[in-house]
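The chain below stands alone and is given as structure tokens, in the form predicted on its own.
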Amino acid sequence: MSEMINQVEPNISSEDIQNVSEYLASGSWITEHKVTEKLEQNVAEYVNRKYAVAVPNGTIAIYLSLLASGIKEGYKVAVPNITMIATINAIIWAGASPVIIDIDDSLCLSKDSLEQAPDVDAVIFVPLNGRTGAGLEIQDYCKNKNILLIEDSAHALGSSYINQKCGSLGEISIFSFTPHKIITMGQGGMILLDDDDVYANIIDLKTFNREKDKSDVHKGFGLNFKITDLQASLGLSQFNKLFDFVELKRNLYQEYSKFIDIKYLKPFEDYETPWFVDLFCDNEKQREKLNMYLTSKNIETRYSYPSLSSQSYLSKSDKTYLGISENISNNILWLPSSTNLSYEEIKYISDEVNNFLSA
């Protein structure tokens, strides 16, 4: 290949664009309004909850939802070993500890895991590239242990636990629409919830919590963590081919799937989506000799998250026993996933990461 093929890129068609330039000459404030409210009750009513609330990314998304839940210093809150650092930070925005968790075989946070922290006040559960792992019986448990269960779906919209959808899963759960998600409005991200008063609370908090609208008269803290229409204008079109985005990512995963060594590819459950195509390699060294020949051919790939208890500032937070997650979180690259690959472009990576595997 003569260009190079992005690891991923956002698919933005002419319709996307024609719906966002129709919106612009509508004679709209920009703002958010009615075009962010119909994105909202749309993606409610996708994931069978009562209220969804946009704000301006999914970092925000988990710290309004700890912050609204009563979550801040003195609590501590379950994070698994493996994922975006957002997720943490969130926490320790928000004046909580963190404890972090092993994940299991799933690349998810582990239940065997998490029973070792019994004295945590919420958990994060995230299902990481789709993967839904222990997610209801991590749900089981937190309810029954009366423990905040937030749900950390970044890389799950269109993503279920068997017939319950990625984005249903405990008290909270949130979604983000950066370029490299399923869907995307440039930046973004969605609260999800059943809670009339933690809703209540969300509202006031990323409103200035102000005693009405358009009063400059103030209840107590908040701030401003409004989007804009012309955002969700470009969110709404995109949702509304999100069953195409699932078919086409499954599709992908497919077509790797049958020219990779499965033994490199870890298969995902019928009713999964997966985020990106992970090759779990050999061993950290494997991963950077590939990732060096993958360029020198063209191909752009990337590294998964490094684990957090390898990041020097969060070294003296609470941790479980990490054997499986600091021993697989070095190994695993990202191949190009984007739903803009055609076939041609797929059989050209999987030959060459073959050419490099066989060698």
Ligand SMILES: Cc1ncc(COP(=O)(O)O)c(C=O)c1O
Given for the second form:
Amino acid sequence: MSEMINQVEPNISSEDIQNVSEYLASGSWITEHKVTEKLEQNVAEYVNRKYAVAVPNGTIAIYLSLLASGIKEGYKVAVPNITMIATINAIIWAGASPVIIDIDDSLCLSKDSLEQAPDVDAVIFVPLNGRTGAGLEIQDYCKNKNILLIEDSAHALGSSYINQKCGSLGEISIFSFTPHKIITMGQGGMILLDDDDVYANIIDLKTFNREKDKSDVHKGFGLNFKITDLQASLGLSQFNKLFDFVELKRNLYQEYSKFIDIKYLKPFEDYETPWFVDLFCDNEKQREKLNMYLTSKNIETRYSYPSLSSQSYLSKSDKTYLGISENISNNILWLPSSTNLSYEEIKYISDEVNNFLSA
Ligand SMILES: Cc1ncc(COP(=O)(O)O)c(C=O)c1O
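Can I have the other form now, the form predicted in complex with the ligand, not the form predicted on its own?
Every chain and every other molecule in the complex is listed next, the one we just looked at coming first.
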């Protein structure tokens, strides 16, 4: 291929462009209003939650979820050792203490490992890459122990835990809408929940905690975490194509699986939606060499997240035994995973992966 194949790129159609242009031409005030409300309603309905609140990004969505639920200094929050850095940084931002927990075979938080940390006040479960692991069992565990469960579903819009959609696990869930996510509006995040009081807290924190709309008298501390209807018009247009994106992601994985030896892949359940196609190398050295080889063939890849426990600034965090996550985190390579990849491109990438692996 003469042009670089990106590891991922947004899929923006002429319909998206038309929808955003029509919004701009409508003379609207651009800031957050009716289009955002419509997007919130549609996403809440889709995941079967009472409320959805749009915010500027997924990191803020986790932060507000913690804050509005009363999680602050002195509270302990469990977090899986493999996740994007935003998950743990939101805990630290809220003033609470993270407890880093090992993963299981699904690459998601391990319930056995979570049981080794019985004194946590909250758990953040991450359906990493659309895999849902022990999410339902952890939901039961948290319910029985009266532990707050937050679901960081940044990767997992359109994926499910058997019959329950990602975005509906535990008390609060969040999504992210950056350009490499399942749908995008440039930047953006959403909080999904059912509780009336926590919802009211989130709205207060998000909108300067005004006594009433347009009032400059404030009930207490609050910030500005509103989005714009300009973003929401793209978000809504993209959300209307969610079923197509889900199909495209599933097909992408199926196509790769036809060409690449299954021992390097980890199959998904029928009810799950892959976000990225992850290749499991034998070790870190092989991953590095494969990455270099594919780059020389104009194929961009990306290393999966290093374990949180390997980040030096987090070294003093509480943790359980982390053997599984520390062993695997440096072996995973994300292959090109855009929904607009052609069959020829997938075949070309797979052939080059096979050339390397069989050499
Ligand atoms: C698992 C996970 N959580 C949270 C975030 C943060 O989302 P955002 O980039 O919208 O702040 C990301 C971003 O990639 C993520 O992958």
